[in-house]
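First, one chain by itself: the form predicted on its own, in structure tokens.
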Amino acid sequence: MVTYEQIVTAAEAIRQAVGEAEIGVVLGSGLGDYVEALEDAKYIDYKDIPGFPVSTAPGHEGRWWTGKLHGKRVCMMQGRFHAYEGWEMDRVVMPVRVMKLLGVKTLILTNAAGGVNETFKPGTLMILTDCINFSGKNPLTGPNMDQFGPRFPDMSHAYAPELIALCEEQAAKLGVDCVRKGVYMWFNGPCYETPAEIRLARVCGADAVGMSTVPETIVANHCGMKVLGVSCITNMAAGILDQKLDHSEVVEVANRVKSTFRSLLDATIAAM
């Protein structure tokens, strides 16, 4: 189990090396270049951050950045953590509650992930309104830990009401015409789902499936921050087109529409 005393030491590894942020953000498959945004970049591996977990997922580069961005202190982890490589959800969701002692007030999250709304295609960006956990997991099972949160925190608002409306603005403003809005629901993988849950996913409302992203978006309300949450749909999820799924289509998109994915979350960190 990932104790506080943990936690505040690969946080203080981390402002040691590379200092605070403000705003944090996690990169999700195809975003992670998006480091090369920042001005007066520093990063440190997270093989030499104390207690910290090594990303084995393809695309994930295992590093934590901080820098500049349009005035701003940000931190951004080249590559997460996913409870199918089998680490604990504790561990899964350490680097957030490290961000909200690192100073960070909102977080990020970026994610590639399966359309089950049919009105979507593949290079669709969908701001993330709501979320479904459907692993049958919890970040927050086990002792509360109350130097960050209540034992039973709200998750009304799990995305936060304005940054999804400035995130909105800053894609009108852009002309992107590919940015809807939808609800995301966390399946464990690593297999993709089968045609029957996502028949499922669509009944319980559902727009689009993913691996990642709602652990950390629980933690991050716990701590009181406040969540951006934009997947890229690499690709329709099963059963809705007659193809077998396969990641190299997820890595094909997610690298074809990063720039775009990229000028939006650009726009959205300068409005803030």
Given for the second form:
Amino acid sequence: MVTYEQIVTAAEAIRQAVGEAEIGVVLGSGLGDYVEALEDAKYIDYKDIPGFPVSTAPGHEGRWWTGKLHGKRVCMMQGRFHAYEGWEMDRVVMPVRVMKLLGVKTLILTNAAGGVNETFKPGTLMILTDCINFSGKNPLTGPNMDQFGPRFPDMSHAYAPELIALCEEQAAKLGVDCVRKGVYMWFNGPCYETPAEIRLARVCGADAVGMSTVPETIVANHCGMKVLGVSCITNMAAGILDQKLDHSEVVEVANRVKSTFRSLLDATIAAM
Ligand code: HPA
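Moving from the form predicted on its own to the form predicted in complex with hypoxanthine:
The complete assembly is shown below, putting the previous chain first.
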């Protein structure tokens, strides 16, 4: 179990090494090199942060970066933690609580996801308007950490409406025409969903499915952060096309779209 003291200790190690931040960004698959945009960038390896998990997912490097971006102090996580790696849920969300202690007020969560909405294409960027927790897990299970927030946090605006509007506005200004909005549904993974699960997801109102982001969203809402979520649709979800799902397709599309994804995030951070 992750204790409050462990979160304080990890935050202190990061503060000493790389300093505080007002905006936090979790970089999903393919976006890791966005850290190049930071000025005066410093990093600490996850393995040097006491009690911190270490990424095992391919393409997730395991470094915490802090620097300046458009005059704001921004920290970026190059590598995130997924429940499917075997981490307890409180370990998966530990970084978000660490960010809270380091002064982060706005959290940007990015990920790769499968498109359920048949009007999406691989390469669509989806701004999250809401999410569905279909994992049967919740990172707030267990004694409430009163230092962070209430036992029963509100999730009516899991993704801040003003950030959704800001991000959409920047997409329009940039003339990026692959940006859509939608609902993200969290499946635990690590296997991809079955076609029947994707039909269920569609009936539930999901536009995309993925294996991350929702735990971080829940904990960020619990501790009063504003959240922006953006998915890169890397593939159509299972059963939509007559082809098998493969991680190499996810990586290939994430890499193809990353410069557009970066521009959108960059413009949104500049406008915050
Ligand atoms: N399902 C779940 N997670 C994913 C997918 C998918 O189809 N694509 C990328 N991440």
